[in-house]
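Coming up is one lone chain in structure tokens, specifically the form predicted on its own.
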Amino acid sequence: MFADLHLHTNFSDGTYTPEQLAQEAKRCGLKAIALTDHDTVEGCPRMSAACQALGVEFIPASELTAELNDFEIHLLGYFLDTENATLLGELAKFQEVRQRRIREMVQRINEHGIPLQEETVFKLANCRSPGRPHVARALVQEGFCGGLDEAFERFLKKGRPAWVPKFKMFARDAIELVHQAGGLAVLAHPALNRNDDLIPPLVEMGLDGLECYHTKHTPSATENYLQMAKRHHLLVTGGSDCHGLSKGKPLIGTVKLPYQRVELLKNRVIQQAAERGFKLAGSPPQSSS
């Protein structure tokens, strides 16, 4: 029995609807999945309903962008209370910043002679949490670039003409935001940070786990982070970071986290929920009886 705990839908920069993603999870034989859309939990109610109908266990989650010592990191918050007022208030701020970032990107593209309209990007994104992939898709859709790779190379990568820095909250604040919403804070794809020195201070701030299994982790990187998680008494998670069909073949199910790791996550969040007076977030699989 396996899980995939890093997945995106069209509520951020994925292409699948929650229902389509749930169907893909069922097709892959996954026992449990988490929805980790960027800076939003809006897709979680639909995903929960779709998973319950299919007998797939669902964990509500989100991926937050944070900063530590001038390094950008991504934090995955699992078992979030999706009706938590503080969480929703902060996510709304992040979404507004994302929308402003899109407008600035489009303006910079316009300044280089490309008449892309911001309305085109927002219509294509059709969500409150747009990102660079939506700008790239719009450039391709309107015929200004031949593909997504070209769009990023010409305009959207760091150092390119339309690159705009992300808003990043302080890592400690992000961890505290996850905890006050009843969740567990996990460092996403640590190998991509290329700075393992960030992990000990994050642990001191209350980090709960490491995403040891990831599509872009080599076997040696996975083993390194498994050992690091053991050394720091951290939980272990993993996921494919699937964004649907935006990058060709969907990645869902290509990273298989043993379900025992999910049980350990649930045990920890139940323990913390009891200590803090929270109710466990998530939907159990539908009974087969």
Ligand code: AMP
Contents of the next structure:
Amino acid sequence: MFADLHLHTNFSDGTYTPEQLAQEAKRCGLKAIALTDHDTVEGCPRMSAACQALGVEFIPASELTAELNDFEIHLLGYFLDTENATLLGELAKFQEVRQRRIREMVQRINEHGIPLQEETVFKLANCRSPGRPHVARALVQEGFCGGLDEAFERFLKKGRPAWVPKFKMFARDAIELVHQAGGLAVLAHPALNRNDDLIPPLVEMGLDGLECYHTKHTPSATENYLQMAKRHHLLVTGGSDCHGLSKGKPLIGTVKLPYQRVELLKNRVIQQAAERGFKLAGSPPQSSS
Ligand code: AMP
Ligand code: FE
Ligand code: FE
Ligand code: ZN
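Based on the form predicted on its own presented above, generate the structure block for the form predicted together with ligand AMP.
Entire complex below, previous chain first.
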């Protein structure tokens, strides 16, 4: 029994709808999944309904953009109360600056002689949390770039002409935001940060877990983070970071988190709710096997 706790839909930069992604989870035989769209929880209600209809356990979540010591990090918030007013208020700010950033990226692309229109990007993105992949897809759709890789290489990668820095929350605030919404805060794909020195201060700020299993982690990186999680008494998560089709196939289900790890997450979230005097949102996570 396995789980995949890192997935994106078209509510951010994934290409599947929540219903399509739930179908894929069922097809892969996954017992549990989490939806971790960038800086939004808007896809969670539909995903929850689709999963319930298919008998797949669902965890509402989000991947928050944060920073620590000028490094960009991604914090996964799991078991979020998706109606928490403070959370929704902060996410709305993220979404507004993401939309402003798209306009700025398009403007810079225009300054490089490419007449891409911002409406084309917004229409294609059709969500409140647009990002660079939508600009890349628009450049390809309009015939300005031969492929997504070319779009990132020529324009969108850090240091390229249309790269615009992203709004980030301070890590401490992001962890607190997740906790006050009843959730658990997990550092996403730590190997991609190439800076393990960030982990001890995050632990001190209340980090709950480490994403040890990830598509871009080598087996030795996974082993390293499993040991680090043990040393710092952190929970262990993992997921594929599926954004839709990748080289013709979806990544969902290719990173297999043993389901027992989900049980441990649920135990912690119940414990945290009791400690903080929270009412659990919706149906409480059942700690059965
Ligand atoms: P943003 O949040 O707007 O900065 O966009 C980041 C997203 O772009 C990541 O979550 C990936 O989905 C995607 N991405 C980042 N770098 C690349 C790349 N070199 N090629 C394709 N997709 C990328
Ligand atoms: Fe993404
Ligand atoms: Fe990420
Ligand atoms: Zn992701």
